[in-house]
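One chain follows as structure tokens, the form predicted alone.
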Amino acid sequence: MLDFTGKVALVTGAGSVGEGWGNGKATAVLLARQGAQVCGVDLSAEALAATTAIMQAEAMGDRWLALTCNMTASEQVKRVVDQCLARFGRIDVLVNNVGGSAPGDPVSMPQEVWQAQLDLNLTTAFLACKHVLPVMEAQFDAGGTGGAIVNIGSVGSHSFQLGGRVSAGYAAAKAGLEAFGRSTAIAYVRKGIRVNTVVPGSMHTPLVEHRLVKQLGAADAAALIAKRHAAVPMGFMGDAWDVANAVAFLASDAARYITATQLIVDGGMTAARSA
């Protein structure tokens, strides 16, 4: 078990659509279970309330701060960072988990949807880093550890469009997120700050039922899920805990010599496609 005792983690997208475990919700709970104080951020107060209920049920409520925020608005992001510092005094881990896909190619996708995809999947991470990096840098300059940033990417950034679905804006933004992570990692490598990206493949989270079934026009959710399981070389989709465990590793001291890289969590999908 990794030990995050004494560390503070800021996790964006820490709620979950509907019941079940989304990547951010699982990550927030896992880090808290491993000793961290966690500031969970989400656009939806309702989604955050479900995470809060789990934290309180597991007697971790005193180490949990839930804040609503539009992560595409810089002033709101700064407010969240300030509130996290006021409550916990520092930020050791930042998990950039805000994102979502919209279908469309360059012709069919309206420009406003394209821009919204870039803002949701890439600008949110930029703004979080803009306001958290100075905090981590100051911690390092004061003689402590800087921090660890983990972005949540997608195999969509590797031109892997699941089920024939084209999501040009999402693919471009997630590819940009990986490049942003590498560039930021090198910019801050001498400041004790590591930046890495977890790249999930086909995962079974509540978004499958709540978003993909509608986007793909699937009449039978069970059939869609079975098809997605069959497309993975391991024979099944991963879940939010597979992502959360990868995040926890990269955010932990066990990964102290790992920066500017991507950890693919996809059951072999990328390798099978390129073979």
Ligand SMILES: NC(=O)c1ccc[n+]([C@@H]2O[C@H](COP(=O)([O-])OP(=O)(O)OC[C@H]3O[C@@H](n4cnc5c(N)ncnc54)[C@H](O)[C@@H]3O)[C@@H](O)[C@H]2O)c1
Second form
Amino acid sequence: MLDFTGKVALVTGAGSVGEGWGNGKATAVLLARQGAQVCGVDLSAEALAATTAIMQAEAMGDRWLALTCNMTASEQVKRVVDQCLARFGRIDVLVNNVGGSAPGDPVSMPQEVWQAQLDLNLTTAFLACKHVLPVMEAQFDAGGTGGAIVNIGSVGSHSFQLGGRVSAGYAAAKAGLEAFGRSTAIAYVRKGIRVNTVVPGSMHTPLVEHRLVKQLGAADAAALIAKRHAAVPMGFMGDAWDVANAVAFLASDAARYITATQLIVDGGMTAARSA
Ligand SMILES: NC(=O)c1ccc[n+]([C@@H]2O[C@H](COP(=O)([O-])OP(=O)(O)OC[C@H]3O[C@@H](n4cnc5c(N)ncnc54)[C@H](O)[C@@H]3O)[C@@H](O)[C@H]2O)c1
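Show the form predicted together with the named molecule, please, because up to now only the form predicted alone has appeared in this conversation.
Expanding to the full complex; the earlier chain stays at the top.
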């Protein structure tokens, strides 16, 4: 078990699109279980309420702050950073988890959808970093530790297209997120701040039932899920805890010498496809 006692984590997209465990929700709960004070941000008050109920049921409510925010709006992001600081006094960990895919190639995808994909998957991380990096840098300049930032990418930006479909905006944005992470990591490498990206493969989060089944038009959700399991070399999709555990490691002091890199969490999918 990693120890986050005394650390403050800001996790974006800390709810989940449906019942069960999304990546941000599992990450927020895992960091809290390991001792962190956690500020969870989400667009959906309802999704956040479900995470709050878990925090309270596990007697972690006093170390939890839930804030609704549209992470694509700079002034709202600034507000949650200020509220997190007012409640907990510092920010040691930032998890840029907000994201989601929309299908389409450059011809089929309207420009508004393309722009919305870049905003959701890339600009959200940019804005969080814009407002959190000065906080972490000030902590470092004051003689303390700076911080750790973990982005959530996707193997969809490497080679794998979910269900065989093309999601050009998502792929571009998630590839950009990795590059943004490396670039920011080097910019802050002497300021006590590490930046890395976890790159999940095909994960069985509530998003599969709620969004992909609709997007892919699969009449039979069970068939789609079986297909997704079978497409993974390990023979099964990962889940939100596989992502959360990778995030926790990269955010922890155990990863103190790791920055500007990607941790692929995909059951062997990327290697099998490039073999
Ligand atoms: N599930 C997978 O198979 C998979 C695979 C690779 C990468 N990912 C990535 O993991 C991340 C989380 O995925 P998930 O499956 O847990 O999805 P999810 O939709 O369940 O969770 C995302 C949360 O973000 C919130 N959100 C959406 N837009 C927001 C905004 N503008 N501001 C604030 N909050 C907002 C949603 O309300 C939701 O609670 C995403 O970045 C996704 O691209 C997921």
